[in-house]
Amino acid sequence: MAAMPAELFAVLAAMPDEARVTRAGRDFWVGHLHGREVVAVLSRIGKVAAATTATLLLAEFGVTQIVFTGVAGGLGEGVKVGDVVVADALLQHDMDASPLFPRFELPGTDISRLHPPRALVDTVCRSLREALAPETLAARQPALMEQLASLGLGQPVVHRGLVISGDQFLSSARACAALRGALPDALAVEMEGAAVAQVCHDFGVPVTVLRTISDRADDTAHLDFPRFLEAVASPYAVAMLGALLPLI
C-alpha cells in the first residue's frame, strides 16, 4: 500500500507484469516485484479510506501480509526530515470514547496500541538500515544521494517506535505539543497506519508500516513537498521494498 500516487507509480515502474483490477472504485495492480507475487494499491487518505483498502486486499485478494509506505510528520526528538520510521506500535490519537473507555483504547478490545510481530520489525529495521546506509545508496542510487545533498538533508536514519494516526492534518506547533504531552514516545504522525494495523489485527495478518519523514508536523519551514516526494520519498519506497521483499 502506498500513501501517495508518486510512490505507487514508482513501485509500478518496477513491476514487469502488473495488471489492473478495480474494486470499490480502487485500482489494484496485481503482478510481481523482485520475484514475489504482490498487489500494489493506493491507500487513499484517512483512516476509513485506508481501512477499506486494506480490507479489500485481505478479503478480495487474499494477501498474507501488508507493507504500507508513505510520508509522515516527525514528532520524536531527533527524528529529522529524510529519516524513516518503522512502526513497532501504532495508535489512533483521535480515538476517544471516554468515559466509556480509556482515551485511545479501541472499544471492545482492551487495547490501544497495535504491535506488528517483533521478529518482523527486527528484520525490517536491520534490512532498511543496510539498504539506506551511505555506502549502499552511493553504489545503487547515486542520484538520490545528490538529491539529498541538494535539499540540505543528511544521511537517512532508520528509527523504530510508535507511529500515531488520526483524521487530522497537523501543521501547528501547538497541536504537536499537545500530542507529545499525551504520547511522549510517539515518533511520527500520519493519517492511515493505525487503521490499517487494526484491520490486519482483526484478520490475523502481519503489517509493516514505513514512514519517510517529510516535515516536522508543525508550523516551521517546510521543504518543497512535491520535489521531496518525487526525489526522495518515492526512491526510498522502491529501495525499501527491494530490500524487504526477499526477506519477509
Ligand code: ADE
Contents of the next structure:
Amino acid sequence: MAAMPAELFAVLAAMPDEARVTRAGRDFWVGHLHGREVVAVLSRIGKVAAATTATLLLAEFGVTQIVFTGVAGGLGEGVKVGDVVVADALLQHDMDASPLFPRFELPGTDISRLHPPRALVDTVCRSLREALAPETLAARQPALMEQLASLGLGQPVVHRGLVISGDQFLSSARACAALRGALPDALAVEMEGAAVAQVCHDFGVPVTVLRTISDRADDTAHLDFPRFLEAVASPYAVAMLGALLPLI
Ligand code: ADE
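Could you present the same protein in the form predicted together with the named molecule, rather than the form predicted on its own shown above?
And the full complex, kicking off with our chain again.
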C-alpha cells in the first residue's frame, strides 16, 4: 500500500505485468514485483479509507501480509526530514473513549499499541539500513544522492519505534508538543498506519509500516513537498521494497 500517487507510480513502473482490478472505487494492481506476487494499491488518506483498502486486500485479494510505504511528520528528537521510520508499534493518537476505556485503548481489546512481529521488524530494519547506506545509494542510485544534496538533506537514518496515526495533518508546534507530552516515545505521526495495523491484527496477518519523514509536523517552513515526494520518497519506496521483498 502506498499513501501517495507518486510512490504508487514508482512501484508500478517496477512491475512488469500489472493488471487493474477495481473494487470500492479503488484500483488494485495485481502482478509481480521483484519476483513476488503482489497487489499494489493507493491506501487513500485517513484511517477509515486506509482500513477499507486494507480489508479489501485481505478479504478479496487474499494477501498474506501488508507493507505500507508513505511519508510522515517527524516527532521524535533526532528524526529529521529525509530519515525513515520503521514502526515497531502503532497507536491511534485520536482514539479516546475515556472514561469508558483508557485514552488510546482500542475499545474492547485491552490494547492501545499494536506490534508487528519483532523478527519481521528486525529483518526490515537490517535490510533498509543496507539499502539506504551511502555506499549502496551511491552505487545504485547516484541521481538520488544528488537530489538529497540539492534539497539540503543528509544521509538517511533508519529509526525504529512508535508511529502514531490520526485523522489530522499535524502542522503546529503546539499540537506537536501536546502529542509529545502524551506519547514521549512517538517517533512519527501520519494518518493511516495504526488503522491498517488494526485490520491486520484482526485478520492475523503481519504488517510492515515504513515512513519517510517529509516534515517536522510543526509550523517550521516546509520544504518543496511535491519535489520531495518525486525525488526522494518515491525512489526510497522502490529501493526499500526491492531490499525487503526477497526477505519477508
Ligand atoms: N504525513 C506527512 N506529514 C504529516 C503530518 N505532519 N501530519 C500527519 N500526517 C503526515
